[in-house]
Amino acid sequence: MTNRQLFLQHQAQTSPAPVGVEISSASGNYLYDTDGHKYLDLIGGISVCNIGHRHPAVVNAIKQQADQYLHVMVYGELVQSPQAQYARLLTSYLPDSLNCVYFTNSGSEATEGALKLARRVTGRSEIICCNNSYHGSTMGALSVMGDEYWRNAFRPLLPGVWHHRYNSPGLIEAVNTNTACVIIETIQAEAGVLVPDAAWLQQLRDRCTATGTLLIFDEIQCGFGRTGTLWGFEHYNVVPDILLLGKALGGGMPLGAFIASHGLMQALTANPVLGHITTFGGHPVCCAAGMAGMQVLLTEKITETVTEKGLLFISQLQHSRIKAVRGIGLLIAVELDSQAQVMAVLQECLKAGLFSDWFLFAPECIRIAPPLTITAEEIAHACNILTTCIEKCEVSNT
């Protein structure tokens, strides 16, 4: 049987059509299919390859790492040097009440470890979130994932949980002394880029605070330089209370993370001891790769050079069937008519060697989210194909 007979027959599959694009190798900005094809690629893995696929600095930590040793411990136990000096580094970078990090497998792990913490601190129940909010989707986080037509088949799932809308004044005159916590992204991705207001996003800071509410930030998506600073909530001063990361957090490699202050975490060490735990969250390789891949960013100054990237996708996506084109960064919604129109046109991109998606509650565009390290060059390529895929895709709005 061909693997893609195999990946059909024996792996457990999230779609009905997946792309189905045998991948044979993947270097810098490019993926590469095991019959010859190259792709461009304008999705870095969702946001997971900020500083490309592949790149030197983060193999050769990955070889080190394994040379030394692999997994010995369930999280938590024994000091292992990877998660201890990549916690370190993370925290310099952050302000100082985001002080201690606990290291997960992912990012839907990460949501709930900060859901379980925010119950624990407050001893409060109830959660509110955003309609057209994606946190991942284990059940917890499926809880608060902002659209019934996902969570409705998973049903019952967690109580007192309230959905508002973003950037609303309902969302902040909902938090009381019941919640427990407010999650929200800081840029809602999946919702197709929308940015919240700055002095929304201040209002809801002081709400939380004056009624002893935790507030949750997820970047899972929007961190390590994708909206043009490091950390998506620097563009609007203010701080959370519990941090989410995952995604570019290990440099190619499954690792997420939620961070908050030494004294909220301490709250999972005791009544009840372990209470939160994880085998492989933290995993050395995967730390020792996300650290190689942050000392890159940084070093580099890959994030210096993000926000004129951004403009660049920006000021050449000029087509009369683009409705229009939201972004910040190099996070960047192509709006269409239609989902159709959409799927038909990433369908061409593919043909012409480039590889894109769409959003889950914005099917009707298209995403960009390559690798930071994407040029100028490249861009030009990525846009041009973009809009002549679009020219040739006239699909009706249905």
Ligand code: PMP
The other form holds:
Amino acid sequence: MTNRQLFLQHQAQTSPAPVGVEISSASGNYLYDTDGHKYLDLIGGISVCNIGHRHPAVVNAIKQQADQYLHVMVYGELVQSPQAQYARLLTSYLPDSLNCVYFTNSGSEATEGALKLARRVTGRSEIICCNNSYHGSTMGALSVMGDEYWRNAFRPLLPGVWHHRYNSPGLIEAVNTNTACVIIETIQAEAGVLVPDAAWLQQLRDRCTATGTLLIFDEIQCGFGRTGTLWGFEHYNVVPDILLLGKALGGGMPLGAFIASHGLMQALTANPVLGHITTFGGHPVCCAAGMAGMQVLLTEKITETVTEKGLLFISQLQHSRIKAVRGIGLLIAVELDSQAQVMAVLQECLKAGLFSDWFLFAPECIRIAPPLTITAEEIAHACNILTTCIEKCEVSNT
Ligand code: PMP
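For comparison with the form predicted on its own, produce the structure of the form predicted in complex with the ligand.
Below is the entire complex, every chain and molecule, led by the chain shown above.
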């Protein structure tokens, strides 16, 4: 049996039509398949590979840590230098109030931990979140997901969860002294890249402070330089009580985190003790890899190139069939007429050596979230392929 047959027969499938390309290797801004094709990666494993695939510094850190120790004990008992060192590095690039890191295995698990922490700290149970938001696929995260189609089949979900329109005054008005937390993506990704108003975020911050509600920013997708600043909230000068990280946090390895003040995090140590448990969260190899990745991002000053690269995409994506291009930094949505057209264009792009995707809640948009290391020449090449494929699909559609 081929690997593709095994994949289809023995691996759980989540899509009726998976891309199904068999990867042989990945390096820098490219993926390679077993048939000898090379693909320029426009999505970076969905905002994970911000410094490109298999950066040598990350690979070395993994090898070095593998030579020391792998898993030794569940999270939070033994001192493991990769966790301690990475927590220090992360918090040194965050405001003082975000000085305590809980490492998890994934973004979803960071969401779960944050929701639990908010309930535990406030003694309240109600949660406010946004339409078209994505915070993960586990039960708590699913409850705050902003789309009825994906939620409905899995009810009953968490009670006391209220969804409101992102960036709307109604969301702020709904926050009251029964609200444990408000959870939002600082910049909504799966909604097709929605950027909030600075004034709205500030008012939301003020309302949360006034009502004793914890404000959670999910930067699992928009953190780590993706939007042109290290953290998305730097665009707005608004600091959350809890910050969620994931994806690029692990430098290509599985790692998530929820970050809050030491004072808030203390709530997980008593009544009950072990208020959040994970066996593998903060795996030493993942922390070593993530820290090496973040150091590359910082020392190579990659974030500083992101805004300009995003503008290159926006200026070169000109075609009568493109209805809109929305974006911030290298998180960009290219809106076409329909989901069907997006799917056709993505197929054509793949044949032309360009790998891209769509957005969960905006399937009429093509996703552009490449490694932040993409070059100006590669951007020009990608835009050329995209517009050619859009043109081609226009012809075959009419
Ligand atoms: N929050 C956001 C904004 C995300 O984009 C994602 C993943 N797409 C998650 C949470 C969940 O992360 P994970 O898939 O690692 O559980």
